[in-house]
Every structure is written in structure tokens, then in C-alpha cells.
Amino acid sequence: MSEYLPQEVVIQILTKLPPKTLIKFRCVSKTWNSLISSPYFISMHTQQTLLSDSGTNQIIVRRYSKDQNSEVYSVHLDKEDQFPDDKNIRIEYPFRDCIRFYYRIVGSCNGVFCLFDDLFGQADSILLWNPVIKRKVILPAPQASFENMEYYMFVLGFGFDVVNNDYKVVRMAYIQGDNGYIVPPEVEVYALSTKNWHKINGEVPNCVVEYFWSQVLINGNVNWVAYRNRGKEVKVENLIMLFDLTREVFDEMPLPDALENELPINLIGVNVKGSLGVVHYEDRIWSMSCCIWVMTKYGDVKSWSKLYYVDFEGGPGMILGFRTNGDVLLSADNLGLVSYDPVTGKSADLGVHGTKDSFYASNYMESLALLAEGKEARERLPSDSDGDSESESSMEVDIDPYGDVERSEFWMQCSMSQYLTALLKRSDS
């Protein structure tokens, strides 16, 4: 490998390089080639990776532009005030023509997105994307077939399971019968080694997972918010759902008794700076201000604290995580993001505008993921042939039945937000 150096000092410096450039550094010989796209390697730069700070320091920011017409992907760095495009960093995003308007991003982790197509239309395809490397895997379609079936949801999950250094989708698919979705759903793994679905061998919970769910992973689990049906007085019971990606079981933990028979569509799930947190909205759709409470010792239910009140004095807002100085993100409805200081209650414009409900942000570090298993995903301009031989669905720009994205935005928020209320009150009767 060198001529100069042991081939364990290469190693070690070559893990400290960014992604791109070892990229670039594959080109040097057949062994660096070699090497550089291993499972062995692969796994000790995203750890090295992982123990420095260069995973906490950046942030990735996804929303939907009107101007472009498509989902736009850009990294900031944590401390900065402002998020002004000259000082971001632009990622290319390969799947213009591959849906109406903008994924549902499932979750990120080590790098790696997992997008899902459900948010304007019939859910057709889950993807994994490495935007650094500019790799994808397209998800083959699930055993489970639900086309005969008229009304069904699905809910999913995404993260790494340590233990066997893979990364996992779990999803569970809801059909609609007389009373309320059927419980417990059908569940399916897709594990990113063997490349294929299987079903769990365990208990599956009697809980449902609403239309506007959102995942958060702690230590290896997969978390949402779900309920339970508990007849006429109670009505429902909320509670913390979760997957352990590495044992491939559920278990189920409670909410604080504050939470625990609220409307459930008003609580989702959100990460605080590493702790599993929800969110209680006065109102999902028209909220002006919400709690967010904390669990700040996960797996202790006694720990579970409201330590926040959050004001959207932008107009109707949601929230989207926090940042390493303790600020909360938000996306407000006539500001875009917003940067909200908990203790003094000021909110400052970080400068990146897009369609309220389109806004994701997280913590973002690079990493090879998806080297060795994944396909080119490169930007696609409008003189590139059409002919991909890939079953990603074009769509057509010309055609909207929708209309505008907000609007469409607005229309899927109202009609899932009425149908489950009226659900869960038919389902009471």
C-alpha cells in the first residue's frame, strides 16, 4: 500500500480524510480502491467520524422552493447567526423529476436519508440516499401487497443497528376497517445487507401511529408517538412506541399523564439534543405556541419534564429540533426558519425560506455509507435523456391536480386532520 508507511498508519490517516476526497483518492491504485470501498473501512471512518465534532457542528436543512420548483438540500455550520446562501453548502438533489413536490423525509442517519412518497398521493417507492457520495438504493417493493385494499397507511422507520452494522427500514402497514385502523398492523424489516424484507417474529403492539408521524432514534430504537382506542370515557391512551433495530422487537413506554389522553394528531415526536422529546400542539394545523416535553433519561418514565414553551409569533409554526446553544428550530408560517431562544423568547430569521410544512432539519455529518451497496445518484438537468432505467416514476411538471404546493400542503394537513378526529369519535361510539 505505501512504500513509506505501515498499511495500519494509511488506514488511520485516511479515516480522518472527507468523504469526497476519498472519493477521489479510490483513483490512485486498485488497493486504495479496494480499500476505501470495504465494509471494514467504511465502518472505522464513520465511527472516527462519529468521535470527533465534525458530526454535531453542521446542520442539513431540506425544504420546498416555489422559485425552483423542487426540494432544496443545503448544510450550515451550528454557529453561525444567519444561514445566507453564500456561506452554505448547496447539495445536489437527483430526484427532481421523481415525485410531486417533496419527499417525506423518514429519518438521517450516519449521513444516510430515508425517503418515503407518501405525503401527496399513494405511497409507491422508499429510498436511501447518501447525498456527499451521491449514492442511492431504491427499496425493493415489500412482501406485503395492499392494492386490493381501499384505505391503509403505512408507517416507517429508519436507522443503524450497531450490533450488526447495517442499516434497517421497518414498516408497519395499518388497513382501515369499520371502527378505526385494524390493529396490530403488518410488519416487515428491510435489512440493507441481505437487500430484502422479512417479516418479525415478535409481538406487534396494539397502537396506531398517525398520519403525521415523526420518528426519533435513540440508542438503537425507532420512537413515535402512538395510541390506543379505550372506549367511550377515556377514549384513547397515548404512548411512546419503539423498535429496537438490533433485537427487531417493540416495546411500548408511557407519556406523562399531562399527555396521555390528548387528541393524538396535536403530539409528535421530535429529538432534543439527544434525548427523546414530544411536542404538544394546541392545535396541529392553526397552532400559535407549544410544549415540549422531554423524557431526560430515556427508558425512565419518571424522568419525562415539560421544559419548554415554545410562541410562534410568525404565524402558525412547527418545530424541527435544536441547536448545540439550546436554541429550538422552528419553521413559521411567514418567516421560514427561525431560530427561537427558550429562555428569553426572541426568535431570530436564520434566512432560508421554503413552504412551512416542507422544512426538515437535523444534525448532518458525511460518511461513505452506501458506497458499496448503492447507485449513482447524480443531479438531473433538463437536457438529460429521460430514459433511466431505474422504477422511479417520472411525473409530468405540466400537470398539477393539486395545485400550488401550499395549498396542497394545507388540503392534506385539513382532510387527515378531520378524518382522523372523526375516526377516533366513530370509533369511540
Given for the second form:
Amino acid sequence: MSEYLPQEVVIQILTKLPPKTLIKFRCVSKTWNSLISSPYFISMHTQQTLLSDSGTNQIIVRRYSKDQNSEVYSVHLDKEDQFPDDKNIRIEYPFRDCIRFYYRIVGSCNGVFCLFDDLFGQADSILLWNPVIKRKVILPAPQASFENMEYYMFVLGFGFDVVNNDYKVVRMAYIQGDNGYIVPPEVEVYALSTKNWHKINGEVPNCVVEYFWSQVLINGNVNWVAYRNRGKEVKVENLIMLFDLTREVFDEMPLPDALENELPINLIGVNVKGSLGVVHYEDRIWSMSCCIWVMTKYGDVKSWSKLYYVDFEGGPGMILGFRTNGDVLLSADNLGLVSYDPVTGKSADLGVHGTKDSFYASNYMESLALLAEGKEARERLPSDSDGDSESESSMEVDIDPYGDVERSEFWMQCSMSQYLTALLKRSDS
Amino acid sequence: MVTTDEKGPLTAKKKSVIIRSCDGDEFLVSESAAVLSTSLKKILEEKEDRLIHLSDIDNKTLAMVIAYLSTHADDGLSDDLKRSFDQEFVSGKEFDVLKYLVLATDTLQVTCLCYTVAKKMADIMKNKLVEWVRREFDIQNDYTPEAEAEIRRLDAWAWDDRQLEDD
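Hand over the structure of the form predicted together with its partner chain; the form predicted alone is what we had up.
Every chain and every other molecule in the complex is listed next, the one we just looked at coming first.
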């Protein structure tokens, strides 16, 4: 009997190894290197991880730490009554000097993050990042360019097109007119396989996604809460706008009646254990409580149900997602990350601290995505800077040169809230 | 259930099959166990013959695969018991033995066992040196020393934090 293992058997074995080990095993031979780096192997590896336990019990948390003046990422094991750090994964944050405070996380999928720098200033860079293999792809500028960027708002969506085995980013650019944002927006789609943006053929809905959008990825569709400015009779009509990443077409779905005419800034999309959910805040900035509506059967409008009520107790909070034990993950002022049991109303401090609005949490799995396309993304510590004297002097300055992060977060929310309220009142009169 | 006849040469009773390894030994297997292998199922559908000769699976490996198939064909065992049998089945086995097993499960197309064995092999490989992998998989290093050093340099972080084993 020959000891030779056929390639499909080798693939069976290698797809069960963690990305870090596979990065090393590219050194075994040229054949193994090209196998491990091939899109076929990477997608087999991703599927294998999705099927295994490790694809379902990890949660990644991002927040901005004022002590470190930096974003911090950590991966946690989502166990029944514990939430420990995953000791096997330490995430280096490579973009410390690239951004004021922190990025907006457009979304994450198969271990890849899509980051956008529009939260604290002018939007000009979008990037894809796979932290576990330290690879990034900086997206080129979209074809539609605007002379004065300040009068535009950009809404993005990110996900994986399963049919074409491709990561895609959709960008909607809204021009700000006198009576609100002009619809329809200009739309372009970036595909990692072509490394470029292209226009789409289908129709774009005449609605606006609110500035504090957060996407929910369900069944290869990116979903956002959007609104339509109805003019005189009804102030505003809220709805779900969605983009099919494979067919590259938009669609829309109604929200439950109770949410249809709410101020758009108080509604945010959330992933509720794989279902589309919408958080309804009493008031986006000062909310002490919220309700969560869930479309229990995706696509079936009759299945919208109000399933959760969350009391933030201590102060304003923000819903981040759900744990496998049914608890709600949320960030609260002064407390940081909290696990809230919606049945008993009890909450537990998880000991992860950062500014309230900077928190992001989602299911996580390690993958090899971007291995071939990406450039190296390594952490740059202050000690890496070239001149010794320079780093010493920057150590002495212990204040944030841009001002306080929480004040900036608050200011952004207030101004958007005021803008929307004024806009919708005006069209009402 | 598997029944073996100690006295004379094996004869296939109704609903059972004889499988012969490349060493010439014969194993009596119930048909319900044999058809868990997609390849054996196909052979049985195509011909009446109750004797199947496997020219590239040795005695030791075949006996293990048959033990697995018989356990999984036993309706009296719960899924939990079968799962713990699977864990027990691969635990403590040498990498060499697992190689023969994974190859046999690939030939016989026993998907579940192939997964279990491949997973066990991956667990063993996880903390091994590149040199160990080359030895076990009988792979010639076709890099020049410079080219290999360059790949190691580009992702140096992947090597930095753990003690790797060479045996």
C-alpha cells in the first residue's frame, strides 16, 4: 500500500487547521503554498469552519479605549454563563495612526471586517481587514467623485456573495439638498475579485438610510432601516431597504405599523440570532430602555413580532447583538459591555470597557480570506516611530489633540437628531 | 450484527457480505454496515457477488473500518454512544495509523469517519514543525533556502509565540 495521500484527502485534513498554522505550512513546499493560497482552498476552509463548533461560539468585540487612545479588539468564547477571552487569538490593531478615534464597522463576515472612516470627519477611506492573518485591502476611490464631500452622506453595505465566491461592498452616495437628502442615491459596488467598483443596472429605491445606520446581513442580503420623506400628510415612512449581493439588486420590505412613522434616528437594525431585528429606542441619545422587533421568518412581513424589552437601568445604552444563551449584549454608559437577560431583567458586567458608542460585537470565525489579495497589516506601536526624541516628546503630551471622544460622539448624535427633527417638521408644515 | 464462523472458510449468509483485504484475510460484515460505505454500496448494487476484494486496504486498517461501520449500523446504540465511540476510536492512534485510515475511508467513501480521522490528524499537526510535516507526508522541500526564508520573513508573526514540536 502506498503512503501517498491524494490531494482531496490532504485538503480534507488541511481545511481543519487554524489559519495561523496554515500560514506556516505554506513553507512545506511550493505545492502546499499554492494550494493553501488558492481561492478554492480558502473557500473550502471557510465552509469547514462554519460547519465546526469553532464557527459558532466566538464573539468579537471592538471598542475605543480612552486609556490607550486606540481601538481594541478581543475575541471571546460565548459560553453559557461565561464570556472569557479566547486565549488562542490575540488581535493586533494596525490602524492606530490612520484614524481619528475609531472606524465605523460596516460589517463583518467570515472573519473579514469592512471599515469606513466617516464617523469623525471627512469620509475618504474604506478598507477590508482580516485581523487573524494580518491582511488588509484598501479600496480604490469609487468612480463617482464629488467636488465638495461635506455635502454628501455615504451608506455602505458589506458581505459575501456565496454564488460567486466574492466579497462585495455596496456604496450609496446621497447628495444633501435643501429639503433633505436627494433620492435616489448614486450606487456603486466593489467586488474583491475585480478589485474595482462598478455601476449596477437595476432600480435604486427612493429612500434614505439614516446616518447612524447599521447593516444586518441575512441570507446574502444586506438590510438597513431606511425612510421615505412623504411630505404633507404623513411625515415619514420607515421601511427595510435591502441589497442582494449576488444579483446586485435592491428591494424593500415594510416595517411593522408601530415603527412606520417613528423618528428614523430611533430605529437601528440588529442581528437577532440570525434573524433580522430592529431596535426601537425611546430616544436615540438619552434612551433608558428600548424594544426589539424581530422578523422571525425572513421575508414574511406578517412575522414581525415585538420580542424583547430592554431596560438600561444605569443610563443610556446601545444594543449590540445576542449571545447563544439568549442574553442581549449591550454597551452602557460608565459600565462598558453588559450581558442582559431579557427574561429575568438581570444584567452582568462583562468587564470590557470603552466608550459607549464605539462598541461593536458580532459572531466571529477565523478565516484565510484576503490571504492572496491583501497587503500586510501590522500593529504600529508608539515605540516603532523613527526618532527617539520624537517619541519621548509625544509621551509628555498626555491629552488627545482632537478633543474628547465621548464629546464628539455626543455632538454627532445631537446634530443628526436635530437635523432630522427639523427636516421632518419642515416637510410637515 | 456481525457474525463470524470460526470453523470453516467464511460463507456469506443472507444479508451479509465478505470483504477481503489486500493481505488475503476475509471479514464477514452485515450488509447494513457495508452500505454505510458509498463505494461498497455501489458494488453491491451492481453485482450479485457477496465477496468484495479490496486490493489496497490492509488487514489492520480494514478491521478498524469494519468495527466503525458495524457500530454505526447498530440501531440499538444511541447517537450519543456513537459519538463517544468516534472519539474513542481515533484517540491515542499514531499519525501513521491515521494516514492509512484516512486513505481507506477515502477509498471506501465513508464520509463521517473521513471527517473524524482528518480532524484528529489536524489536531496532531497543529503544533508541529514544518520539517515534521514534510517527513510525515513524504514531501520534498522544493524551495531554495532563500525562497523559504522569504516566506518565513513575510509572516514572521506566525512563528513567534509557541513552542513547536518535532516528534
